[in-house]
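What follows is one chain in structure tokens, specifically the form predicted on its own.
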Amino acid sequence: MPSVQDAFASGGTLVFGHRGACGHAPMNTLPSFQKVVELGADGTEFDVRLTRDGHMVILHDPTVDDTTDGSGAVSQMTLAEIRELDAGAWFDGEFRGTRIPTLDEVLETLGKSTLINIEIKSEVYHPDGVEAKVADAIHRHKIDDLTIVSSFNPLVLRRFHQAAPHIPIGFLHHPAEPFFLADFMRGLPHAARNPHFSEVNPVYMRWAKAHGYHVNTYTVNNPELGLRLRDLGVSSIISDVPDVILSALRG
């Protein structure tokens, strides 16, 4: 398997499976690993959460109460009480008895077999920890080259970059997020912008390339605006479903 820089630089457009691939399995779970593997996209993204007593947790929200049978915040709850919680029959009672997996479990499952994107959720801006983990166990699972670590929040990838220099970063952002934060990447070197797909347009990837940004964006679920963002010259596509964009994008 090529780098992810490599990837990245190969003129293509990658498709890659969204919190594993979430259209088909519970989001950011062993199965939808699982399947987006199975499906043959590029890569998968997912979330990590540090929970109270300092692991490493595949979830996207900051709290269990949408994709669990419990409620609470992450940050407030051990490992062991987050291993008690369903986190699948929510979305198929097929999946009844899944669980939140940490992050160790997901690099073991996956291996080397896909790219992996690797967002880092933290609304807290004082140092946790989490970006010090997330690169170990990157290290120790040596899937350095296959990395990148992504985020919504600036000073998480300056902690990160700290960390492991050698990891590509990506900066979050959407819309509804504060402007300013932009500000706050100015000066470290990063690799990548990952836009929700609303705001890329011929204008926005001329500005990405000026920069040497490549362009991870989401969440793409359409067949023809996966097309579109292929023709804009996007680097890499997320998406719920990778089949459907793959289908499309190489059918």
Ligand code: G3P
Contents of the next structure:
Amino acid sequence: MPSVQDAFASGGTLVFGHRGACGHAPMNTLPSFQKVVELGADGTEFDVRLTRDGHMVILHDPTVDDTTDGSGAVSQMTLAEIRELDAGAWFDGEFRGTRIPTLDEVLETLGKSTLINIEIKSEVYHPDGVEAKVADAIHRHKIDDLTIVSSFNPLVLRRFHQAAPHIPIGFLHHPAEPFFLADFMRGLPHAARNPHFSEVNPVYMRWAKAHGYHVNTYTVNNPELGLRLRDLGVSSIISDVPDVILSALRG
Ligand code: G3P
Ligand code: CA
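So the form predicted on its own is up there; where is the form predicted in complex with the named molecule?
Full assembly next; the chain just shown is listed first.
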């Protein structure tokens, strides 16, 4: 397995699963991560959040309402409370009993089988310690060279870079995000920009290349769109259905 830096530098377009392979299994759960490995994607993306008692769990939304049988904000719940929830049945009955995993469980499941894009979700601007905890987990699982860390929150990326300057970071953006957030990336060395696919065009790619940024774009489930983005020169495509994008790109 090449390092994530070497893989990005190879010039090809990598395919990452989104939240595992969330078109095929409940997002951000162990079955979804087993599926993304089985499909042969180059890597996987997923979302990390902190519980009230400071544990790292894998969940996209700030609340558990839409993807479990419970309700409430993750930041106000303990790990024990979160572990009670069913995170699979909403997707399909066959996944009933699936739990929200911890970061350690996901990294244990993935091992060194795939590249990893860890998105740190944080809607707060004060330091809560999540960055050092993620850096420690990456280090303990010995996947420093396989991992890129991304976030929409530039202050999180700043703190993560202080905790682990050798691990590449990518600044996520979306047209609906406040445009001035990018200003907080000034002076912070970062390997990548991770834009929504609607932002990627020849002008954007020229700008990214001039700044030395790899471009990792999301969420691309349409094969024709995948081919267009590949031809524009993106470094990776993040997809709910990585098998569909892999077939389009590699036949
Ligand atoms: O990392 C790419 C993508 O996951 C960012 O958006 O909302 O799906 O976490 P979201
Ligand atoms: Ca994400």
